[in-house]
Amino acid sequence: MRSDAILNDAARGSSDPRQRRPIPAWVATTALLLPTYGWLTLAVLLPLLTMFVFSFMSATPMGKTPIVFTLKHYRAFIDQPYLINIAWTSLVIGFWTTLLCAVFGFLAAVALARATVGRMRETLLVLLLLPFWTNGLVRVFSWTMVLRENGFLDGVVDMVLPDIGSISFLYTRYAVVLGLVHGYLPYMILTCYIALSTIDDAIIEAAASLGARWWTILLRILLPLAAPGLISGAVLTFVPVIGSFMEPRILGGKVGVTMGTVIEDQFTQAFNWPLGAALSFTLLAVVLAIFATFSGVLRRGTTA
């Protein structure tokens, strides 16, 4: 009797709430972001600080030059016409490389999602992923090898048609957008393939059974049903290029002028940093504004 007079007290006991004091839900909460943002505030917020305040600097602060805060680095459009030429080529690139991604992009993931299953999407995915697992900059120099006079392309063009002579077009626009789709066609494919793995089946076989024809299914049903994940991915794909500068100092040579280039060349050579923080946040404010843009049609395709 007294055992389980001990045992009830016990049970009693750890069943008081006033024992337990459960944690704070925000205390767990901070607990679990604190690591993360702390990290992004040390290792992005706090240099972009930094470059932010050098854009209004007149001179870089590792010289000896007198600092005087002013904004002359911001009239840097109207002060030297060129850089809106190049701003206009670079989104130029940037729009061409989106569109051929969204196409090719959207075409493979329907491939992926609706015609392979288990194990052989599974492959599949994994080839659409290699080209992250090997460093930008071999890729890059890769596709020299392939487009320069006499390479790769020439000789197997040679082989078909050996009257036509060499066609190469390395150290042209063309070049640069051909590098840039290789390396963010991924993106694209993947955010498609998500959207569309979410589409039920039955949507597609009723269509069919109605008699619809594939390119009806593919233009009335997935594309409308799947256009959160293209938007998604072609935002994606548009504010990296054109902030590029890799592929098209390598792959367009004097004709691969970007606004990517042109700020690398202000850290790097002319070692002006104001400047280059200047012209990068001017295009950080063209990403800002096409997120802006964006969203509200993101919103509307996931509410449809």
Contents of the next structure:
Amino acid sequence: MRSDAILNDAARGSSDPRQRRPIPAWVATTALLLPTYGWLTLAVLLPLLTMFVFSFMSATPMGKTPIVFTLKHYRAFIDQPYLINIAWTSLVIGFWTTLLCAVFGFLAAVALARATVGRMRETLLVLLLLPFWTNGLVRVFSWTMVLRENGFLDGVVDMVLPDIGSISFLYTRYAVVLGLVHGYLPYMILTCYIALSTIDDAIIEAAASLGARWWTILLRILLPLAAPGLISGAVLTFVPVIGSFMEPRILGGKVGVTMGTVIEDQFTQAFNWPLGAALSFTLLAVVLAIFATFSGVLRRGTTA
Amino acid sequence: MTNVNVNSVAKTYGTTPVLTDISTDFPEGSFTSLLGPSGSGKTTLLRIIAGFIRPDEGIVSIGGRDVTHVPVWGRNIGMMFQSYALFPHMTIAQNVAFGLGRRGIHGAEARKQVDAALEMVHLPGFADRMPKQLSGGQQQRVALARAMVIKPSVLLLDEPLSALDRRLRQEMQVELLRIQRESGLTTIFVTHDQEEALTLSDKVAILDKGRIVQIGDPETVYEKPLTRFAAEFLGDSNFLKGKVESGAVRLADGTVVHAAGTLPADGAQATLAVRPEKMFVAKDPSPGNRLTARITTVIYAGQALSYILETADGMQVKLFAQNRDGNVLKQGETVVLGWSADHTVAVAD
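With the form predicted on its own already on screen, would you show the form predicted together with its partner chain?
Below is the whole assembly, all chains and molecules, this chain first.
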């Protein structure tokens, strides 16, 4: 009797029209990705493609000048050699910003990961992220308040060491790097923190039990194990810093001429969109070339 | 001389005491298991000896040297963890050589010692592999080699075998014991597996609520438990409660039970512990203790049989028997249980 009932149940189950068929995997994948890809196509890919087309035009296609196909914007670095210096400046600023972010961000992430007492970790995390709830422009401008002559920094220095005079370094490359480090540090902290928090405490304890002091643990254990976080943090920092224009303009003044500001000028001041677009794509090519050069190192770092 | 001595060590987290006044000595070359339920403080005690936790009070010394305020890296300990804790970004050889490097041993000398250590744990030829490529048992062998290669003063094991499956665990137990015996290293082993504790150690310490309730060789701790907790935690026990009457204990139903060792004074309440495997079904009158009970549950496990019985006044008694003749007692049967007075121990509640 009972086995009959089970058989009947099984038979009914398989022929039940309301029975849900499993959705094929490719349908599910497509359905899950469609919103994102649709959005990206509409909002990023199409405008980017338009810009790419623009970069081959002789003039911005909004005036009355006739448009012809040209490659001359891609020769800008040859025609205007001063651009090479500017690009070099951008790369140097990108390098120092990324390096400083990596050092500070990694150490801060270690502190975060090791802070286990009560709600210390949450508090520290909020304190780190709090400044980023304010507008970016306001943050950069507030640095001018600190760095200008007789600003907050000078005031504090004057209180401690009255004879030293002004140490203001607003409108220098140092100020630009400082502002950029401030802006991109959280990305580095978060990516490093995520990498560090996956490390088993027992690994650190094992190292200590074998005689390792804190600096050995930091350099031989934590640093290599957090390398994936450091590398993704470096990519997240380096790429936008190369193209940044707000910080160089506000904190760099006259010396703050970077690829970012030059490109911005083409769009806002010179109204030469094709040149701006061509420079953007050249910059993209340079960044990709840099990553391609270091891809071996990057890959090893992310799989270790 | 590398004994480990712990003197009136106490540790409190917030207001919760984790360890209260622990004083004990781990003699040179001894293999001691710290056994207890979770929260008993066994891991805390091990971590205090290792140096990961600083005790609020008391002194820890290793080989006569007071290390209470010496950081972990200065204590020269070998440690094994439940999660193996191999460095995932280093090869097996680099893992084993890590502690040597911290002691200034590099190059050919280090390689020689690493090879010897891997030989010892039967993993020669694994030097260039990564930890991920090894099975759990192999990883734990590497961890053992890594801990032993630095010639530590003491070997501290934090449940190193609990992540392994049964067969591997038994293999590793044999291995661990062999290496410990060969090296004569003072070893302290935290476990919640009582069988493992009895098999491996020459001393078992039972912890409960931050205290060592009993410490001694496995046989003594098992056969002569001092407290009800010790009798219950290590193995299984039947507890018989009654009043002391002229050198024996009279239970509530009037049965008189004789016990080995000293009993409290006449008229006092006493709890007696009897191991279920020491009891048997008494066929003919023989000297020793007797108890009549009815079988309520029969648990058949092939080679072993377990019965749960109930006496007339509702007391539950367990009986373990070997399935020697294939005759399984039936549920509902009333039998007379017999056991020797030597196997009856008075325990403190």
